[in-house]
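Take a look at this single chain, the form predicted alone, given in structure tokens.
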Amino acid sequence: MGAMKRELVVLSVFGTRPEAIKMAPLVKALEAAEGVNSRVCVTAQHRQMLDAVLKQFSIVPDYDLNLMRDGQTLTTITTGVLEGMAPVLETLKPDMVLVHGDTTTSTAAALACFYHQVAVGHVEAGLRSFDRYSPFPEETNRVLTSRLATLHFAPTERSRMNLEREGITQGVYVVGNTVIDALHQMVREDYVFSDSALRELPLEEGRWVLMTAHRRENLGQPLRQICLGVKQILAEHPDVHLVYPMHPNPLVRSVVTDILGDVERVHLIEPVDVADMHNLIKRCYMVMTDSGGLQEEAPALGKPVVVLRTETERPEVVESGLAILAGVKEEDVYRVGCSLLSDAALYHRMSHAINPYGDGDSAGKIVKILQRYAQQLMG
């Protein structure tokens, strides 16, 4: 398998806004490397959101399954993946195919490889929640991934731990997370708001919590009790400010504007891009969200994160004291959040943690592990 080529013919697969964001630092390194061949494949699992991040990282995926669909279940999902990585994985012939992360994209797309004998890298590989059903489907997507791959490029040593566990020893590299790369790369003290919505936001008065929750365990009544929670918080804090971006999904949406849409000082928001939202973090005072990604970009910011789910495959920010895993009760998400607008030594420790995610430079790392491995493939 591409043992003559002169160069190392890496293929990128995925399919949605979170994968892109941590992808994107990674495909522009890949695009500047010495001896690498790079290539982009989108599934568009999700279509306008992840066309917004390649749009803000100015990449032009070689190929599009385009898959998105009204209605879509993994199942399509799924099967849209297989059939589709199929002709490309035929055509370009690759040495590595480079997945991310926990989502449905890149497990198909680890399987197709693995029908096509092509070696798979997974990037934030070893993160585990130990509960197949939580998040769902996302560990188990991991699980899966991390039978199929060759490389694994763990964003910490805990990661790294886990993995052992699982008998998966070789060729496993603490490389830290690229979402802090992406971070470096976006966040400036002059930047200006792209989304009109944000860029009307009166950021300078009181103090402002950034909130997303969009997760599939905490449709239906775990988010109606989150919403409860957050909404007993602004009216005791009249100080706070609550800005929302809401994710499409109308399950979501349903929720949050019957709960909060007349609230007072909450404000409900479309999705905004990567480089509003990573400035949008660092102008909050902390961050309620049930987002995997999140968790790591606010804590890179010097932002506490209140954790709204019941458990969480990146125990190291909940170690490191950079979040509270406040589950998804109302009395909870209520406790814990006003902790951190009361205890203002609770909020100066957790705002001054040490991130475990790495210094912004696991990009760079990836990549002379992929030129390590192609001296190797090569001769």
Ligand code: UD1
Contents of the next structure:
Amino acid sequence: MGAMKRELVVLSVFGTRPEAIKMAPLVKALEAAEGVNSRVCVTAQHRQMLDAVLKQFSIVPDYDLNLMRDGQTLTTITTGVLEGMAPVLETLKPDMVLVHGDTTTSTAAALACFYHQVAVGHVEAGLRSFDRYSPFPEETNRVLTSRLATLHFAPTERSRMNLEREGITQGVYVVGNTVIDALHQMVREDYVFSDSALRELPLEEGRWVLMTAHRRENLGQPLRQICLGVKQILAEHPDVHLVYPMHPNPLVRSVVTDILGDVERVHLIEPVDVADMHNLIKRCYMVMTDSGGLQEEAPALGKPVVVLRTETERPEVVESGLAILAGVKEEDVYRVGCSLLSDAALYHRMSHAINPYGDGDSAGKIVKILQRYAQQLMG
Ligand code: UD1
Ligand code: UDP
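Can you return the structure of this protein in the form predicted together with the ligand rather than the form predicted alone?
Following is the full complex, with the preceding chain placed first.
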């Protein structure tokens, strides 16, 4: 009788809301995959926002580093991940660790793996803004993680080429973005919001703009300008409502409530769970955001995006005509927002282009690549 074939031990590591949303379909696919022993470690760089996603996808982590603190810094998160990951890697001895995107969790986890000589697979690899300080620290996190990873799951051909330009040509696969997988699992015609604040919104009245903004480089003056631009849009368009699920960071909330708190037809709400969010996008007229994930989700649901940033590592959406890079000045946010509300031809074009992030089968593609990797590794 031949020896029992060993399974590939794959440890998925994530810590923030967007990583969790985009890793969840992959974790589910890994759990169901033959020849794979799937484990999950959360750093909990985010707490409530992470737990909401875990609950939604019924994922119970095997390890929870429980790192989140108020006022945490890049240094405290990084050292927490490095110290927390060491015993996990030493006990589990995974064959492959999967990290996602560009957060401090993902880069620090990849570094921890390097110190333990464990292979890393990078999901959503190859995005670049080419400005090391913007988005900060995400752009440099991506570059560092690419240097540390063995497998690179690039969402688009463009991201593959970015890696090639840095000399990374081995182990690179174009697989689309797992966020589309998540969207397909969440969006339903007859969906009823679980959040009572959302159920109470008069979504059938007028046009609804969905807004989020939280990025580090927008905190302070840029966020202030963005909110002033948005306030002006609302003042001049009496049929327009705005719904803004606010990131819990106090530095976000203080500015947003100060400027938009008392504005008519503005609804500032708590973060909503991912199923609510995806179905809310579907029911809105357009999205104004500095979020990375929303730049991918909204176009996939036919909703134009006003990007509240000065650069984007997702040029595909801008070039496909699905998003406009508005910048962060009050007058620019106002002008671009107004153009989508008044120019019907522009709106039509932007809501009918093809999204560049695949058909929602990214997780399946990644699993197959890992199974092939296992065959090579173990014969
Ligand atoms: C992090 C990521 C960013 C990502 C964002 C997604 C880094 C450096 N940044 O930024 O790339 O776009 O997550 O949202 O990795 N907080 C809570 N509860 C939560 C989550 C956050 O109270 O569930 C508060 C805490 O006070 C925390 C603060 O928000 O200290 C900031 O969280 P942090 O993860 O450091 O930064 P983000 O801006 O969320
Ligand atoms: N999101 C959510 N609830 C909210 C706001 C956002 O589920 O109240 C989802 C959103 O649909 C997207 C992800 O969170 O999938 C984006 O996260 P975030 O903007 O925090 O991070 P980024 O994508 O900018 O890294």
